[in-house]
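We begin with a single chain expressed as structure tokens, specifically the form predicted alone.
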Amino acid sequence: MTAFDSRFITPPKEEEEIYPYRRVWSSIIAESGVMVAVAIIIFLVTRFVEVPRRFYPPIGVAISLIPVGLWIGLSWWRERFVPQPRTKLVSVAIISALAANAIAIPLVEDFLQVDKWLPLENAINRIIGYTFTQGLVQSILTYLVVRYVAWPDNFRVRLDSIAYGAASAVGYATILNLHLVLSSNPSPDIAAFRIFDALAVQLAVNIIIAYGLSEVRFNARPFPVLLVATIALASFVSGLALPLRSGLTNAALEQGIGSVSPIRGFLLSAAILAGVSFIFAFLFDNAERQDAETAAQSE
């Protein structure tokens, strides 16, 4: 009897045609990912263990640099096996990093001074004040560093845009976060979550901003303004960021008893990166369909 041969009635696969780019996406959420499990884990280890204060400052150095050590294994690296990497991705990180340390740590502490005086503001006033102080100076100088290194000549395709504002992100909260355990000295767990809420934040406010800059490059006929609003949106993401994670971090869960959980207001910083990546991935995957549709009209 004949042996049945599947191949006579089932074709065989085509080979799948290899993407050029590393797919930004997917190390973003395995670096967040991995960022929420380290805070968490620090979390839950020290309701068990107490730690000497004396070991405070180099254990918040090291969780300080937990993000920057995940982009180079996750991001930077995996640039190496694709067959176009991205080559100024290293330039983009450090430049930010610098501007964070030269003009952003001494322009909104030193010379702004906002922890003088927002605190005292009521909410409004400190979503307003936090806008237009940090929340600005961090996005301004967040799109000066990757419209100068980066675009036009990088950006090849809009995900592009994704990867160096990310490179930005990590490379600025890592100033912040070594600031942050260097000058206040906070126990781990709160270490951890601060330094998860600055990178989240960042991240959320770069992928408005690389949206902004992708379109521009391009989309034939952007929206006039639509740098100053991406700009302004993701200045008020940030000005909105700090009151309400403090305000949760702080809120009283019945009336008389005050509450200080820093886990609300790291869960806070989780969903508005988690909010705006969904947001701004649906905008992404809608412009690269319409890029593809005029492009199959155009034939």
The other form holds:
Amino acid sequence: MTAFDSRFITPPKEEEEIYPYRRVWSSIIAESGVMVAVAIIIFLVTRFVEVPRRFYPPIGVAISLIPVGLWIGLSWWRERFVPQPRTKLVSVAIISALAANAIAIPLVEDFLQVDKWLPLENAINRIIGYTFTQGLVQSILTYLVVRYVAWPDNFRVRLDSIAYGAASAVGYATILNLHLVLSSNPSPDIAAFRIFDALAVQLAVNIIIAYGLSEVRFNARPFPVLLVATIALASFVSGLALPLRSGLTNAALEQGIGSVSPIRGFLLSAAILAGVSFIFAFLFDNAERQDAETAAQSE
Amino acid sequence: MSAIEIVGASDSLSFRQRWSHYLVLIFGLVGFIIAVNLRDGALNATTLYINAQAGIRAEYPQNWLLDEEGDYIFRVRDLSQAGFNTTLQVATRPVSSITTTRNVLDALTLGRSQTLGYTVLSEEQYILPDESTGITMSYTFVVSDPNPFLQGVPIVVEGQDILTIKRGQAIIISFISDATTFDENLPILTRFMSTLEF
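Now that we've seen the form predicted alone, could you pull up the form predicted in complex with its partner chain?
Now the complete complex, all chains and molecules, led by this one.
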């Protein structure tokens, strides 16, 4: 009787190729998903539990720091366990936060004074206004930080641009969120939704810019207008999100009962992030496939 | 999933890469100029006011609420401001041929003496846009809600009256704003005065 040896009838086992980088999309989905869950849980809990007003600031600050905590746990920490970690993530996040605090907030609030004139404009003017003020400042600062800290040496694969964009988004959005909760002292449920809104829009904006930066880095003959087009699109998305969200969230001036509905603004922000991620994941995938085909043809 | 890593191609930028970055900087600069222009256009936008009966023509800030119902020719207020609404008011008082601006100012001060915390800060000469001479008086007072059941902290308000006598009447232009934002809002009065014709 002979012993059965599976090696004779099954094909030899192929060595599984190890992907040497942290997977970026899964981190973004996990971080966004947890933030959605946190916002919904806080919203539901505050329906039943009355939080005293004096606890609003510390709770707001704690919620503002959740995205950083999630990013550290689900992105930065996981870099330590891959063969080829991204080294400039923390630098990008910190410099983005500093740029938001030192440049973006004073420029938008004190110099451009958007709160004094944009809320009074009609919808179209508000979209144009926010695109050229808040959106432009946000997009250009993100571009400058990623461009001068990580690009091009730390861009080894296309998805590196998303990783650095997400790091920048977390740093930038955290400062905006801390500024929001410390200046306007919102209730925890409103704070949770607004914090997710800021993070989601910032992530969407940075994904768009990341695509432009990756094209300029990896495309052999990048179309020179492509990068500026992505910055313009990112500014527009940011400029569009704010008035749309306000329109959906605030109570309408109409006969009968009008009520504030933060959940509609929250759903809009989630939809913007999901839509932008879906479209640009396809574009990134398409660009990588073209790179692979080009590499295969040249061999 | 395979990864395509490109190493060593980043030492020098190609012509197209360089221009991609230049275009972003140009776009940022142009966009910023547009933003400043939009801001100035919106913040300095005005609405024309003409009162043929009083012979007054002026441009007041857009979106301010116009009111002609009181003992003044017109008053405009910035209702978008939280707290005290910044106010511009033009009023006239009939005067005799021997009345001086000093008399009118004293009458105004006496009339306001019962106002809570009313204090005159300064009085000085003022040159109007038509190069005629007037007098300006700065003062402060406290505004609190007349309803005693409403909770709230009284607001310290700062005001400036510009007064001149023309065609047998005293014209009093008053600018009143929250004391904390008075200096910041003062250019509104300057712009208003540059358009005022009477």
